[in-house]
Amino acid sequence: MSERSYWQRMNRKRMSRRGILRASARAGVGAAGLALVGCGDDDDDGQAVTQVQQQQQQTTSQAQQQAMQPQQQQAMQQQTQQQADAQAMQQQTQEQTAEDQAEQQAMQQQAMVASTKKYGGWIVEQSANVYETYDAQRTVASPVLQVLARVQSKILRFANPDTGDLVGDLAETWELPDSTTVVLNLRDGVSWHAEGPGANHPAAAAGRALTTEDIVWNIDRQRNKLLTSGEEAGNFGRSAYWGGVASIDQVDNSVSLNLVEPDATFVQGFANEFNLINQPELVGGTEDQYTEVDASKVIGTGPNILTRWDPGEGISAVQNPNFYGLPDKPHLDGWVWVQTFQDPNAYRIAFEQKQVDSMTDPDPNTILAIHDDLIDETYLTYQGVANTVAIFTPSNKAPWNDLRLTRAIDLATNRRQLIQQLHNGLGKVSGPVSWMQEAWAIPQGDLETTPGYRVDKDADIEEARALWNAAGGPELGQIDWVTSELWASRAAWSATPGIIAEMFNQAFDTDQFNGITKPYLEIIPSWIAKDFDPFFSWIPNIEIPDARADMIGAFTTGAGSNYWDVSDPYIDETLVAAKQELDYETAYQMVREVQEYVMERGQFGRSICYNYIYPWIGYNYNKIEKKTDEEGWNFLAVSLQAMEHYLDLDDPSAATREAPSPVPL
């Protein structure tokens, strides 16, 4: 999809003359009333010619008309008007019929697709080895969501994760009566899981109906950053988002959220994959054990019931037999996750033997080679990775609070070279807004001449070296640059610490930089404490297509993800105004100007580098929901996959497949 194309379509829609004619006829407006409507589209040329001919005829017979009696003139005018009205109605009927036929055809096609989806079977995928918590509201790691989003529900969910199209989840419908009120009408018939390890936990309220109090508890917990015990917890990653709620009202089966201020991004945030809804009794009763991960602490209302969660060993979930409102979902009997393959060769062998149904690898060549070997049995999709790759410098403390140093690092980072070295060229550079948030990002063509992103890297290096020397960079001594252990554990990326160190040593003509590794269990708390070492690797996921919330979280005064203590009145005022702005073009320009402003200042230490693209391979029987035949979703889409994923075990590629069964209820 071309950059900004979705938002351009959504915000620049205009009705053709035919569309206006249809709407006018439905409202009872006569053809004469359309004279105030300006010229139409090209498809109205025939009508325009007819009008010219009518005008010529009127000019020729003008003398005769002047001689007519007023009654005759009136009769002719009425007749002309009736003919015009009849033509308009005929045109409207023809167009409406065509429109209805097209709509009916689209519905039939959707029904045909739905009818081809099959039920049953177990999907087998690789899992992570480490999960830092079972609580989606207190994690920054997407592997946790790969499990929980199949088990728990959200208020709304994405029908299209990349464009932000929404459908109801726990809220069947929603309303915006004014700019600061959101009314959520909860779905009837929703209940918490009645079976499974979580339902059997002494603290759980198994099988009870979902209530408005459940929704309020989940929101209050995060916006106040308070545990059930009353203890304050700083690791609620979405606290800034929920902090936008000033008060909550409950009426019958509806919840009204009264916002602090107008927020054009707020409703889309309901579908953020991190915004899963916990059961208050179970999660509230086990908060002191939130890092002790197992299936007994998880209960949900979602399409699957978790039956096993043993990090490093195995995970499984089975179909929820009482899933609300959608008797035909999910399609699968369940999911099985096997532990991460530390040896990429073992992973490849497991895929080739159909012990796992899909595969990815940091080295795209591996996936492409497997596809070549199994060309008749497999297919590829390509998708962007929402875990943006970035460099962080601790510009909130000396010596990095000298923005000349931070700016020098940003300029010296050779983003395109890293994409080539680490991802075989599969990726695109990202400014402060990721290229995947295409409606808000700086276009790739513009970045090619932007300092720090220039194709002419010599100009960047020259400027970077001058700033480094002027700010006393050579006197800083040895500088340890951290790459996450998880990143460096990938065989294809194991040389990354040295690559980063060498990149800066060459840029500044020095040997000061050393590459080291640290685990995320150490890195993430240091970010929260704002006491971290210079860093390169993934940063937390981009969560929704609308970039305004991300920019606010990173750069406004006091925001939860502002690890650099940026406090700039211009940024604060502009981003807050952009968040409240309903006109897309105006809001985009505001966000674009702030991006350029922070880039001129080395991104204040939050140097976004790129988002890479990876190929995913699956067997033909493995029917995932995709954006297009060759494109997967760029944003987390686990909730969508939990609903729509299915297996076609009648496909020839399923021969010899023997999938393990999940742990039963």
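Numbering follows the first chain given and starts at 1. We call the rigid core whatever largest set of C-alpha positions still superposes within 1.5 Å between the two forms. Remember, it's a predicted structure, so these values are computed and weren't measured experimentally. First, how it differs from the form predicted together with the partner chain.
The candidate at the hinge, the spot where one rigid part hands over to the other between the two forms, is Ile613 among Asp565, Ile479, Ile613, Gly334. Rigid-body analysis between the two forms: the smaller part rotates 21° against the larger, C-alpha superposition.
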Given for the second form:
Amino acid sequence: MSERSYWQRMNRKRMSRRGILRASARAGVGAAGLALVGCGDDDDDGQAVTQVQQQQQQTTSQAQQQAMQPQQQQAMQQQTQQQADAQAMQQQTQEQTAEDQAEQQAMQQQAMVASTKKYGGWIVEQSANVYETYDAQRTVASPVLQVLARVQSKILRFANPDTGDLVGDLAETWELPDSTTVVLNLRDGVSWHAEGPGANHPAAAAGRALTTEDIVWNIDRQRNKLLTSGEEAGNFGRSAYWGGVASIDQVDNSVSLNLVEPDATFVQGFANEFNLINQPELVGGTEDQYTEVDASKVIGTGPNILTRWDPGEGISAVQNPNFYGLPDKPHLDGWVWVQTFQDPNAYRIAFEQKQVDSMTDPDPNTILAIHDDLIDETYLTYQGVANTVAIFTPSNKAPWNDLRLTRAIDLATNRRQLIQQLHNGLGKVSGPVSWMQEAWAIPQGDLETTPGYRVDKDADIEEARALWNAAGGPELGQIDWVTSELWASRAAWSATPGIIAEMFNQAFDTDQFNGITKPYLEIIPSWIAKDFDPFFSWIPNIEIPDARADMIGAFTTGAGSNYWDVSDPYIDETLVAAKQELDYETAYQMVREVQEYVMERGQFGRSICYNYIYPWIGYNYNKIEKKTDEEGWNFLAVSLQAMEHYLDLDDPSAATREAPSPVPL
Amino acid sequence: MQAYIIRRVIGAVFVVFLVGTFSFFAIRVLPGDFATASLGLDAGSASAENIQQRRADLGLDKPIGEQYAVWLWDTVRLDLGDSFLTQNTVWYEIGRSLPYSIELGVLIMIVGFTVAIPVGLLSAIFQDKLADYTLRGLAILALAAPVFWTAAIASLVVLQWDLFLIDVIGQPHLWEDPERAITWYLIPMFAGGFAGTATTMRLLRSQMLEVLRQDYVRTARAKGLRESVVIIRHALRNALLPVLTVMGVTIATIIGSQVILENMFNIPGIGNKVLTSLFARDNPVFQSVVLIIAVFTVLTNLVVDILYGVIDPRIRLS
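Given the form predicted alone above, produce the structure of the same protein in the form predicted together with the partner chain.
In what comes next, the whole complex appears, and the chain from above leads the way.
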């Protein structure tokens, strides 16, 4: 990977207000999208699109159209519309900046890519081995989404998961008539899977039309944390988010959500990959077996129907013949997931002999070596891991409540060194907002001169040492710095406890720091109880690109994830205002100011370090929408892949590929 | 003889009990459990209440002594429980895996013994000649080269020249698709076979050299018997006796190498199950599979010991 260009690209990834405008227009969200950004009008766009589309259609010969398959025709029409859309928008925004023009070009290129998309074929990938449950609403473990996000739908989904561009899914459009109301206009003609193991389950209502009651049931279930039996369950992972809904009204085919308070981030949560919509009859009827994973307990409205789900053996899904996106999407006939390869040798054999279509490995060198060997047949993509890595200091109790100590630790943390030592340099430093939430993060270039993140680490160390000594750090005696055993259990990271201890010992010219490990089961409860020892670990998964909710959760008085008891009126007021602010630039500025304020105080003990990335390799015939040649999506993008993923079996790299054997409907 | 067998059986049961107990505690000493392993990297996002609930569902919240007593009583009744991972019974999981392990194990033994015996024989016949040095060199290489190294090199050679399909996804049985199965098993069976060959070959060579110097061999030659008859009928049969005694050890080595090879070639056998269940902290499967391997190893050694006792009366008398 070209590190220079990669970093440069990341530095300019902050989304512009125009970017949001265009995204909203492109998504066809109408008034709702415009309400989000405060102004605009899409009527002109629509007219221009129609005119250009008509011209394009006239120039297409009838013979060509006849030769095309219906799906290809549909794709061509959509491509024409996308091109026209892009062109119309280009005319409309003549005064836009050079950056905006570059983004438009990228959009046009995307439209051109769409023209080459093909239909049919099966993708074969490695699956996770362990699935906690088949109910995405009752877990925080993301592997389940690899399967379910292709089978079930959400209210909205991301067109671009990194910037937060939204498109309709079960809700075709949505509106924000006032600051506390969200109206979801459900798509017509959506039905639950009519075939497959899930549809055949006695509890399932196979083929039934989706109703507003289904949406209400799913929201109520999560915000009330209640099972069908009336029993309360503590494992609804998004209950805090849905708790933002005060009441729900149903009118015809629309659902109106009345929010507890104004929340500009709320709409994006509909597209959170975990917010999949379950069928009340089936999921409600099997709630007592929710950890017993198999295909017969899963039904959805999504592009695929699950035909097999045997953890540790195999998974298979076929195209849903009644999917509302057809004939345009999805492109693939289905998916086959094979069991996890315990050994890289088996995975390598499977990939090199084209028994699987893609590969990744915890050791990036393996992937880079294979890519070098198969340079003409494969391409490489880097993807971020949403579990942000951080140093946690218990600033809520003595002695760490002296913010000089917390600040000293934050300054002494050598983030760039950790990325080199633990991740072969594949990662990027993150401020209080992770770089993965790129529209809200402090750009990498700015961080290079920010204390704690400076490239010139000596300056950080000098300042850190002065603070440490001034606050009586040397008198603290031995300090055990904990690393989670789950982290240290990975061979490549086993030396982490020692590395962390050594990092601080060197920074403070001492031998006080001692690296130890503890199980998660010990760390997490103590963390939640706000009685934890200093530790190094991941922080909970980032689930949506909008960082405001995460910042509020971590730093406002009494918030759920404020394990450091931060209570600062300035932070409270600014973040609450930012959450309600509909203008992106203004909201960004507020969040940015809070980030800088927090960093000046050693991040109050929640010292975000970095997010690492990992390489992913695929054959050229295995086509996935991505930002550039080398960048994959930062966020979970399975829903997007379910729609956009396709195979080009005419590509030379597909010559020796053997068709997989899926489980049919 | 009966007392000897009873003594050996009691010893074998005790060994199996110790191994089972060890595996029970070993997987619990490791960091994490299935409740956290099933969350993977997202474990930090889970609430403590959620994890505790999961542990309670799986019975992992009970005192370790109680868990041990339950496991012991269930095992005695041959109730191995259900897999945390697949929810299938452990017996089903073992039934699905065992045929693969038997196939590979038999193939490894066939390769091992068909190579070891002729090579040991030739090496002894051509003692201190070029053939002897070459074959002994190869045996030392086979001893020195770890099985995973041999298998990895062989895999790279196959991939580099695209020699044949190693069907790590299809996982066909020999009786289902012999051609695909044999190309899939080819590298592991030779890598495992060669690793097991060295000890047997070297032992056989030294035994042959000793036997060939015995008076009865000289007598056989003096009687004018053909050299092939002398070697095979008189010398080899006697030289093979000590080889039988190390057969138990060899089989244990083969099982050990199978754990590695099954994972390297995605063979869903018992060896694969050991690692999969270990990484997933699937306690019921891990404990049971280790127990099955122990029973198999102990039984093999028991049979060898009894056979040796039958062959050599001095053993059973002692």
